[in-house]
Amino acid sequence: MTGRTDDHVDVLVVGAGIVGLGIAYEAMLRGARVAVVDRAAGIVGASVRNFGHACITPQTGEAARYAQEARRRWTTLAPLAGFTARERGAHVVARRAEELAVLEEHRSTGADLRLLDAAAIADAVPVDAATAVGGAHLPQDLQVDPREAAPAIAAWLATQGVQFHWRTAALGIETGAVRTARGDLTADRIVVCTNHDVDQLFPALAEAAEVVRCRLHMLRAAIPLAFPLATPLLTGWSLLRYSGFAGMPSAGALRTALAEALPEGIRWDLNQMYTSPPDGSVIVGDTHEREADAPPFQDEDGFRLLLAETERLFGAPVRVLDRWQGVYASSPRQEFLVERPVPGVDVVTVTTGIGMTTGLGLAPFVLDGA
């Protein structure tokens, strides 16, 4: 690769997501000069393929401290930025006795939790009030549309003087230089933040944390409900998912009840969930299968069982608008990749299924760091 460049910056971002949109932030906060490259012609991949929530409250660990941090980005960034950033929190709701016993271990731990009896619930969300036994209600949590949220962020950084290069892959990173197949760029530092194509550019650290792809089936539908969603929706599928909840005593009785009710979660691994974007569609999904890659073909069972499942809910028929397939990195050993192979350069990659939540958080514990 050549020496330094011209157009030399303090900190080059490899990835436009909400991980490296967080960096360039962050970075553009402390006074660097701040690129970013990206090989799309703008921003495609699981930043703008997911719901768009923000799931705080059941989070632990180094996911909840990043998690915390990202809540106060968001708020900060939504007015700047252009985009909306709903705080109404979030709602679970129970709809057996094994769900309910999940909530009230997580509220018994101290966490920010209120528990809502069948008729609370049913009047803070437009579900078939006979399934419903109870619920819960997340304050912390909030939600953005995904589909407007990254791109916006983008665009204003690039008014504030974040330098974009879209539709510029990187082929190779060193110390103090980036080959793209544009040319090489400099920088004093480089953050590699390329989520589940982390593989693409360092294999050795992908394959030393196992890194996979995770595929979803997700859907955009109409839906005639009661009232509208205001806010995520949860279900007990969603318990088996989140750490805080997950690690309950209850989680193992819960995971027996679901999976002798349908079976048909398991095989699929199913996190029933929702949101509803401002022109009041409602996001479904999702289901999740991990491999190397990601092959585009998606079995049309996986859709027919998120369209049964939410018909069941809601207590009404769907009509679908739009689906498509999500991918983000998966690993079964840890939930972030933060590695420096090379001085200078550093490789960030939430690697489950809470970059939004947590994306926009990690950016000062990364550049904070040695």
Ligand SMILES: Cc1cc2nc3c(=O)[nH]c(=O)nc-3n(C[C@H](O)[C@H](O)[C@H](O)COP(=O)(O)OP(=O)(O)OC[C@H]3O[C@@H](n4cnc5c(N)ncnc54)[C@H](O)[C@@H]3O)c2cc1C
Given for the second form:
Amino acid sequence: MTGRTDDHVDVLVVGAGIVGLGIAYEAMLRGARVAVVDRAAGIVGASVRNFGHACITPQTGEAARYAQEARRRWTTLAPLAGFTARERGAHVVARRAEELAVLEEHRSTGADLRLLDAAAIADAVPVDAATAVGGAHLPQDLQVDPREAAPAIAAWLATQGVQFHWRTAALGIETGAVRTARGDLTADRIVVCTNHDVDQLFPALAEAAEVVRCRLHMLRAAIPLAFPLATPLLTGWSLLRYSGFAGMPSAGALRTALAEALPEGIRWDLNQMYTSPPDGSVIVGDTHEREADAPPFQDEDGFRLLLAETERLFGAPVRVLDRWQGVYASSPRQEFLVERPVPGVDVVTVTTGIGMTTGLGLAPFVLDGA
Ligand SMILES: Cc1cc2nc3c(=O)[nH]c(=O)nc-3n(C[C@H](O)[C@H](O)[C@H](O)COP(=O)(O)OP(=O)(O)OC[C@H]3O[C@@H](n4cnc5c(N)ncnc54)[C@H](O)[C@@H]3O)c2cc1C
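Shown: the form predicted alone; wanted: the form predicted together with the ligand:
Below is the entire complex, every chain and molecule, led by the chain shown above.
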């Protein structure tokens, strides 16, 4: 590669998703000259394809630490960058005793979670009241509009002096330099935040952590709800997923009960959940399929499952507005892949579906690393 280039910066971030933007923001706060390169013309990765749910309460271990940092950054950045961060928490609706048991056990660990009876959950979220046996409110959780938030942060960072190089693919990275499709860029420090495409630039790191692509069926729908859905809404399926819930003693019995009631839900690794952006539509998801690549073909059975379960939960018809495939990095071994393959180069990947919860919070830990 060439020597120091004219546009040399202190910190060069590869990847303009929420993880890369978090690094750029933190580096900027620390007074660094910062640039971001992304091969796309704008933000089109997982950071705009998700629910926009910062799912703070059920995180454990390092994810909980990153989530608390991220929460502070979401609320700080929202007024600066001009996007909405709803601080109304999230709800879980329980429709069977095993779901209530997991929520009660999680509460008994001291988690910041308020248990609700059947009447209270039906007052809080517009589900078919006949099916709810109770639920919970998770007061710390946040909601952003996923199509608005990361693009707004990028636009604001640009006004603060962060340079963005769009449509610029990183082809190779070494200490001090990134070889791109538009020439070399140099920096004192490089942070690579390319999500599942970590395997394109650092295959050995990705393979050691067994990182694959997890692809998800997602849709946005018009649903004549009894009243607006004001917070993210999780279901019993979500209690099998987030570590704080999934680690509870009753989670095994819940999994058995859900598998008996809806085998297709297990087959599709369903996480039935919802958020409603400011336009009143409802984001509906999701399924999970993991493999090395992300083939573009989406089996209609996955959508049929989401639509049937959504109509059952809300007791209302669903009109699909758009469908998409989400993709994120997934590792069976760890929730985060944070490595320094060569001096001055950090690789930062969230290797499960909690990057909107934790992504903005990784930055101080990464930048503090020697
Ligand atoms: C359907 C779905 C629902 C989800 N729901 C939630 C949720 O509600 N809550 C939550 O916490 N998390 C959720 N997640 C997870 C979350 O969205 C991701 O963990 C997070 O967005 C990952 O951010 P990122 O910056 O690592 O990746 P991305 O947003 O994918 O950004 C990576 C960027 O790297 C760029 N790139 C890749 N390779 C190169 C290269 N060689 N050169 C230059 N640029 C490159 C890409 O163009 C892309 O812009 C969901 C994910 C999906 C897919």
